[in-house]
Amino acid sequence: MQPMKSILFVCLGNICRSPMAEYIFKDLVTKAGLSDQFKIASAATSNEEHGNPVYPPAKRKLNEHGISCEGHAAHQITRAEYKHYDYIVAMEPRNLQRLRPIIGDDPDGKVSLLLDHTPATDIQHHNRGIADPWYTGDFDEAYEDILIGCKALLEEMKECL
């Protein structure tokens, strides 16, 4: 059996985008029959939402697609988590900036943006961040962008399994 791959999705508060990515990715790997090959979680770059569940509009959007996020409690990423995850996937460039003081340098090249995993030919998505629906109010767009990124990430990771 292949070693388990571990992924930590990161956004500002860990109540909208990163938990959406966590639970969408979990749903995708379950449907692909790969659940036993992945450890998937999410975290925040700030501690302002510590302990809070998924934000209600994000939870509703996941539920619309049959995805449960029950039991989620927001937490801030720690320096130690860098060692425990193979991939640390941020939602937007500002998340990357806020990660640096927490985890330090990225000598193992674990840190990326979610949409950087889409093909470079996908100019609509590749090399950009996912807008924060807390501010935009557009949970449909956030869900679609996260789904596209998660599908691309899973396809990329399947090659390593």
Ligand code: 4NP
The other form holds:
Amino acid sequence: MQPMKSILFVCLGNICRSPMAEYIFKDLVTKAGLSDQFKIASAATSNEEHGNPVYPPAKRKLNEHGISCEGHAAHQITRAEYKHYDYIVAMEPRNLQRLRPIIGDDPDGKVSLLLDHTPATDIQHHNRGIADPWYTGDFDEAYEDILIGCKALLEEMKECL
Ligand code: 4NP
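Just the form predicted on its own so far, so send over the form predicted together with the ligand.
Starting with the chain above, the whole complex follows.
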């Protein structure tokens, strides 16, 4: 059996984008028959939403696609989690700035942006952040962008399983 890969998705509040990424990615790996090869979770850079479930419009969007997010409780990333996970996948550049005081430097090169896992030729998505639906109100756009990023990330991971 191959070693398990662990991924921690990160956003500002851990109630919209990073849990959407967590549960979408879990759904993709389950459908690919690979769930025993991944440990997948999500966390916030802020402590504002500590203990809260997925924000209702984000939960509705996941449920529309047959994806459950029951039992989610938001939490702030810790330095211990940085060390524990193989990949720390953030939603937007601002998350990277806010990660810095919590985790320090990234000597292991674990931190990336979700949409940077799309091919560089995908100029519509590569090298940009996932807009925050907490502010934009556009949960359709967030879902579609996160799905594209998660599919690209899984394809990349499959190559090193
Ligand atoms: P998220 O969205 O980072 O995608 O979970 C937000 C959720 C809550 C807040 C900001 C963004 N907030 O300021 O409470």
